[in-house]
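This document starts with one chain, in the form predicted on its own, laid out as structure tokens.
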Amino acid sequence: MKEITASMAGTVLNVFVSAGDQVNAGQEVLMLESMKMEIPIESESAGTIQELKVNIGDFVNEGDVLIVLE
């Protein structure tokens, strides 16, 4: 299980992913806004995604989980 996590604070912006999509390595799967600016986060690594756990709005911390990948 691989997981996908937040590089800096930010609130979820948009969210290009579902539950059982299947995401490339350097695929964009979320943006983040963070002092104005829009920070894009992108996958690891190739994979299937098994939970998203972060709606468009939340609030996330350096480091806080956002996808989990098979």
Contents of the next structure:
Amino acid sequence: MKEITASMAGTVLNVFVSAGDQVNAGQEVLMLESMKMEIPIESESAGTIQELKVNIGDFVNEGDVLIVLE
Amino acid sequence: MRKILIANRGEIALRIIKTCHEMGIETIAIYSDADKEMPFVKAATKAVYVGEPPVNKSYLQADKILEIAKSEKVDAIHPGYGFLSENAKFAEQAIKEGIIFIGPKSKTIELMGDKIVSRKTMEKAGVPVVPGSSLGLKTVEEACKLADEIGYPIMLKASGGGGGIGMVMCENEQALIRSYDSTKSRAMAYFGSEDVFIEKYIAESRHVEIQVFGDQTGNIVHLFERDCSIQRRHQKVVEESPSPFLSDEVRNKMFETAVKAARAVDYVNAGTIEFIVDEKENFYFLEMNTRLQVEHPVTEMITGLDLVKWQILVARGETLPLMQNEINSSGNAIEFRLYAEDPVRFLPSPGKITTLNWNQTESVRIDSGYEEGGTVTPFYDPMIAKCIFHGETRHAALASAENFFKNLQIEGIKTNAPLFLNILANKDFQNGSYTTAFLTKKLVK
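For comparison with the form predicted on its own, please write out the form predicted together with the partner chain.
Okay, now the whole complex, with that chain kicking things off.
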């Protein structure tokens, strides 16, 4: 099991994947907004999305788990 | 005018408070949970809590801010820049409550906020606009057809957009098709309108803007130009005046055009007409900012005027303190926007400022929102301070800037100060031969 974590504190602006989706390494899975800037979050490895830990509009801190991969 | 509420935060709130207090006017600051310890909160005559940190729960809460304004019995609201400064409804509501909105009339804000309508208004007034659509685009097919006529590359833009958000450059039809839907939905999410339009992309361009000022009796003056071509992600990083590139002939033509544009909309208070200038010095209207600009200190340094004071005087019905032939520009001024961000990748870097030592050896104006020990939170714009240098010559102003940034000590967060030293060491920058592509093409490889 792998986790995708927030690279910085910010608000979840958009989630591009749903549970069950296959993702590739380097694929954009989520968009954070921090300090008026869009910060794309990529999956570091390939896998299947097991669980989305956040919703659009949630505030996350650096290191928080955003998505769990199988 | 005895009491003004400042509907903003950080350095600009502090900047406005300073002038108000010099004029003997009391100030009401508003602050979110994240800003409790900020210098502007302490500097105001009184500070009132507005809400939780996210902007839509604090500084964008128009109704709540108006409630505070009423219960504090303020005479006027100064919106600063960003947040509610270009929100026509907010301006109108304030006026309905009998509170002066320090800015232009709400219908001017509305007109200029719609980029498609403002393009049309300017065209009618005889102001050159970038070749592009004069109506909102209905379909992607329509966009492709028009783009074919204009010729690629083109810029696809949100009609309600601004500040670099909601625009994308398209090199060809595939790129336009790919970006069309996402730009539309982004426009809806950010600006509440999904109208998009296209404009010809002008390569090797410069971004030069003219400061204008109007009063309620119909006087309109310009306060010279600011060259803001040093940008990243369509957001300004360095601004200077005079522009090192423009010929006097074109410069004067731009002043005349800007005044004509302002007159066409009966402009009142401080405003800025942004132009894009191509290699051959052809210039085109880009947009008008109906508020005080971030970079207004550049104009203050070359003219010796206080633009916030002018705003307040005009808002209380006085005529402009000086007419065109009494306004002079002296020397060169340049502003650097110090951001809490990684200087290479331009990603934000929030955190606690453990050390902040300006080590001021040069004559520099520092408009800072923070002090040592303060925390830059992820909720707002990453700008920490503006550092503005003035010299008899451009060379002297650049030399001051270089000395200043070499001695500046900031720890705890990353800043773009190292980027400034790279810019200042660059021959093309020193010669004044730079375009909006400078940061991405020249300095970032």
